[in-house]
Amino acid sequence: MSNSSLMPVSESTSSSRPRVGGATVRKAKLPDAVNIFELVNSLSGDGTLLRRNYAEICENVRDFTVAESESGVFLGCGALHLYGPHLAEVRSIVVKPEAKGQGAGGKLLRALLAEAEDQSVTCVSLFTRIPDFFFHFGFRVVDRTLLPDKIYKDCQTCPRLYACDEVAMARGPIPRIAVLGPSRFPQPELVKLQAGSIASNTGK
């Protein structure tokens, strides 16, 4: 998932640390940045994940949630990038090979979905090569051109722009607004976030 909703989520990520098979999840802190950096970039060589530099991870560490064992061993991570109330994206969700089968991946995803719900985000998106996993969480396959914020932020600079083998997925209603990119997106149905505030990409 180069950057890799909403099934009803009853678990909160604010103070509890729900467990699945002994794994717990919590919001990442700066000391976790090294582990996140090493794990994400270990899968960047084949394009599974986009390479992230250490400074970028530190700057965005508050986007991340981490999974760890009962003894505090780092097992995996995932991030929720917020574009606005209309859209968030699940990114960089990955677990160590030795943690697979313990439910850590599902626990991370549920925590990220709970965070999106807490933020009142109406649509959660992701790009992945394993859509079957995300179908179980209420995601569906969508046309990537319906997510212009994502395309403008990442896809235009991706080395696989013209050979992408990932599937775009979303959970919730597809946004009718966009906050990034040039104003020439050919989508006349885009509307303003609020009258007199943030302009949408309608070219007006």
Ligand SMILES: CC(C)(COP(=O)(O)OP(=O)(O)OC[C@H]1O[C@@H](n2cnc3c(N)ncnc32)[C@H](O)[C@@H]1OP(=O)(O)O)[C@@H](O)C(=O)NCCC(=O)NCCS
The other form holds:
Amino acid sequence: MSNSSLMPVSESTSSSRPRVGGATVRKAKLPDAVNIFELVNSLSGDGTLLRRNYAEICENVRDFTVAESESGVFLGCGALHLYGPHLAEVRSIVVKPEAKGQGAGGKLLRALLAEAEDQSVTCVSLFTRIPDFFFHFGFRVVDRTLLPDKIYKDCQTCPRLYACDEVAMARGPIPRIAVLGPSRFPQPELVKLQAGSIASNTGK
Ligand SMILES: CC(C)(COP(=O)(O)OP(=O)(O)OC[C@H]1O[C@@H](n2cnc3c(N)ncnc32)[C@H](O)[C@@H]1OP(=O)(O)O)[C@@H](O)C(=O)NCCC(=O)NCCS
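What does the same protein look like in the form predicted in complex with the named molecule, given that the last one was the form predicted alone?
After this comes the whole thing, all chains and molecules, with the earlier chain placed first.
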């Protein structure tokens, strides 16, 4: 690897690099869902980000904030998932490779934190492999078992459950309550419910 490849690329030396200096952030709209889907899933193969399917992104598009260049080019996204006033989670935060290191990621994270504050959320959490980035913004490493809502939402069904290489982080007081838990219905009960609802929908 040459020394020059380790140097930050300045805008004047790379014409393909978008101008991010004036990046703006705004709440996502449904037409952003395709860009979000493609960018998030480009980093889900190696586990950097959780895979999100297109339908799930559309359904939760109001969780997302996007960053764009002065000329309106999509640069990145991040989401704030609300569990309740006790807890929110930063998810799917990512900036396009060619736009990294120019402030867009920081702007996205600040916008998500402002949103959490606006919603009167007391603790913001996340799971990450790059804690150093989040230290810049007041997060600290915490024991993941202190965040049962996250465990029940994602970890229990995650293929990396027993080989997780992410650290849990939080900003604000750890919640004393949780709103999620194991499914209340065993699988056969769910099947029965489904069969019942099909029968009632068809008038049988
Ligand atoms: C993490 C990511 C969103 C940061 O976006 P970015 O636009 O490059 O970040 P910024 O340029 O706004 O950096 C803000 C600050 O964080 C620092 N920073 C950026 N990336 C960092 C990293 N990986 N580790 C430590 N610090 C980092 C910057 O130096 C900067 O510090 P400064 O304000 O003191 O100058 C981006 O690198 C990315 O998309 N990574 C891949 C996806 C990913 O890992 N997401 C996190 C999943 S939890």
